[in-house]
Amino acid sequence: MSKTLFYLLMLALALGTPGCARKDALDDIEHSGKLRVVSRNSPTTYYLDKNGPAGFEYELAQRLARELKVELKIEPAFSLQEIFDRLTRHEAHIAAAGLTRTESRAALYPHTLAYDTLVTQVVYRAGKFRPRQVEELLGMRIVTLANSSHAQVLQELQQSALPELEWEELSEGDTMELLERVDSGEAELALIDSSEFEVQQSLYPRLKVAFDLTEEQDMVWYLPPGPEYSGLLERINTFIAQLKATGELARLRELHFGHTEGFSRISSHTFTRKMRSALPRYEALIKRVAKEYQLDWQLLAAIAYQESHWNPRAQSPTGVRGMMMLTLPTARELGVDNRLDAEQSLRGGARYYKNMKRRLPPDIKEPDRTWMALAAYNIGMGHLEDARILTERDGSDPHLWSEVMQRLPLLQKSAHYKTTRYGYARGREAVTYVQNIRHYYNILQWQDISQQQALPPVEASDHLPARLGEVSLKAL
């Protein structure tokens, strides 16, 4: 029985059964108090971090939730077959996972407005062949994920002209083994959403784009089938349209995946390299002091690649040295007598940055307060501050880092610099600093997410003996 025809009984099932009619799906939402979603466990939908729930996936249904003033309860699904039968039982309310609109899936499944796009992309290793449009990929070991939208376009070129194409498909992989195994050289080619592969790149920086497989293609949410879930489906399309219209809903993206921008493959290796080399010598220090300090352990060691390298005899042309780069007059200030002693150096990094955040105004929120701080960090209180003000005359936010570092080039302009207490500062190279600072401890969060991730469930029948399993069969 082909896919598309079990979805199509399961369907006439649920609807056709007399008796089993449901209440309306926003009416059970409000009555149960709980929105339930599932979605996919990874950096771009839901993952669980130190602080627990986390992803742009999961801060949209969590907004959701708030504007219906329930609770959300969000599930991973370990595979994109799992997430479509969850909804097929009616086990979810939405289906949040960064999925895109196909025909074939819109046939089946009610689904939003598009909140973002992606397109597909090939990925292949540098220094191996790269293909450059689709004959190309005829005789190449390629890898997607089952029931994804990347198969269904194989499946056509496969149909329409290249009969002989052939791919492999992981029915509970993720993207990140798809990246694995390019990596390793055991596929040659994977295809990947652009948007994963922009996050996830900077673990795997021998990685490439080769083409883009496809146009632009919709980012939606899905519903279970049924009309029970027209209310449900309206409340969702004006909430996207508000957080569109707000400019909400580009805060939030550039809140997950801002840091990537402008970011190079070859910056992206050199780091994954030192995370392997120099990193393992220092990471315990790095995590006494983050602690002291009550700072998150990756921030700091990010602050200290940005500064050093993790190099603790580092020096400039202009004087700063250290593991944390500080000034003499700084160094003295916060009563560092070595700079060359990593740990002097971590504890006056770490309290001149806590100086910093202390400082700001206390209406500037998280993360923002963060990030405004490392911007202070870099170029000065002062300097921040004027930013800040040439933000708000431009009639933004002055609160928010991505309305902030918008400005912070300005003040290398003198039509903007005059205007300004502190004048002339280097603001572009302010904006670079936090962003690759971002970019660092991006991965090293992900780096230690991904090794505490969750595995699949196991069917309990992999792990019997093959007469327990007999036994048991008969038994039935």
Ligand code: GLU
Contents of the next structure:
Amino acid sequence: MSKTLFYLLMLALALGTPGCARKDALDDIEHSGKLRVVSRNSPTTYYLDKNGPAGFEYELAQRLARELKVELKIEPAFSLQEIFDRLTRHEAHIAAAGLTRTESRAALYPHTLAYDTLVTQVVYRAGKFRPRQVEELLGMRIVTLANSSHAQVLQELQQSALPELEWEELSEGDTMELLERVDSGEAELALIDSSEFEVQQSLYPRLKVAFDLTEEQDMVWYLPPGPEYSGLLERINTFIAQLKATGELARLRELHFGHTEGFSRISSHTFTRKMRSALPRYEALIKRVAKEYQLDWQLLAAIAYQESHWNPRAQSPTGVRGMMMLTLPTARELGVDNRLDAEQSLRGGARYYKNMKRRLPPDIKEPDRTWMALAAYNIGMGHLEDARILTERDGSDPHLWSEVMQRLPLLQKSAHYKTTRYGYARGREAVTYVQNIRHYYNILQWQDISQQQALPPVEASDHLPARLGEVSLKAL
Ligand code: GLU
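Other form of same protein, the form predicted together with this ligand, not the form predicted alone:
Let's see the whole complex now, leading with the same chain.
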């Protein structure tokens, strides 16, 4: 081969081989109109709720896409390895998945400024041996995720101080699977990010933090390797700095990690008190709207109580508002222009509920139809369908609420939600939501009946109407 030909060939290779001369990432995003993000399907990162995609990472990425005036294309990966593989193959512009900054990752992939911090925690089951320092980890059955920052911490410990340290790494799966192993006794300890444990603990009330294994660590986004990403990196860092300066980041963090699941477990006592103090003001209105939509007024009243405690000015940090706590997009869809107007809100909620009920398959009969419509109202029709499919897979009847309510919480467990179409969802909250409403609904019906019949005071348990008997909050 002549020398000239050889150089020409080399030049052609350098210019023409995919992967060698890539476009600047910001240009690519602008020209394609898409910001491609790889994430994980988990409650702290990205999942679908009744209004569509949600999660801390999703919201951050969504804000960045909006700023870049492009569409967000977010895709979940099913292991940490896969996230980094996708970056290496330049299949995503950013990995946004609750990833910790580590030296070895930073050596391979550019990363952003920290947008959060966390510590790695050792989690154990209450009542079992609780280690309080690293030396006590020796001889214990520890699980962690393969390729996680936690596995790296263990490797470092093994190399520096504890050569006999042993642990098991799960290559597929996620934090929830780790927690499940400790809960079931299959493992004694798991290593978890503090931010994840905060959110998951309510699902595993027996699990507790033994001790913090690390100092504060940074949570960052990683980008694919290569100089063509430096412009994008700079842009993201400015974006993060702005979110911090405006307080928006702190607000988002609070929204996603600051909540507790118990908010809807309001005692019957508070309910009956409110029934006397707040309900009379809205009773006529609720009755009127219920009639218009051919609903039981007590059911509409029970939903409104569960949503807002009959407070037409209620609002939550997630941006839902009013008597029926509608989101802005739902309100728009329902033709509600003032969410704080009790009548509009009630009508919007009633319409939304009826809509859910209409969409359910016709072979679901009452009263299950009502409970399932309420679940869909809370969690979205897609997730309810997923829970019904899980029910069917178990050989149980997907037309029965008593069966479906047992499967809804499984949507929070990776072994199950991975096999479903719509993925992770707060299924347990949906069950609590429905059961609370049933409880309130029954109290309201009971009080109506008792008022009409002017019964003398009696022991409630002896004189419950048939429907009250079937409700058991213990089933939660
Ligand atoms: N923060 C962990 C990491 O960067 C991932 C979280 C987890 O799945 O436990 O490896």
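Positions refer to the first chain, counted from 1. Between two forms, the rigid core is the largest collection of C-alphas that superpose within 1.5 Å. On a predicted model such as this, the values are computed, not experimentally measured, just so you know.
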* Asked: Is Tyr58 one of the residues whose C-alpha moves 2 Å or more between these two forms after the core fit?
  -> no
Q.
Once you overlay the rigid core, does the Cα of Asp337 travel 2 Å or further between these two forms?
A. yes
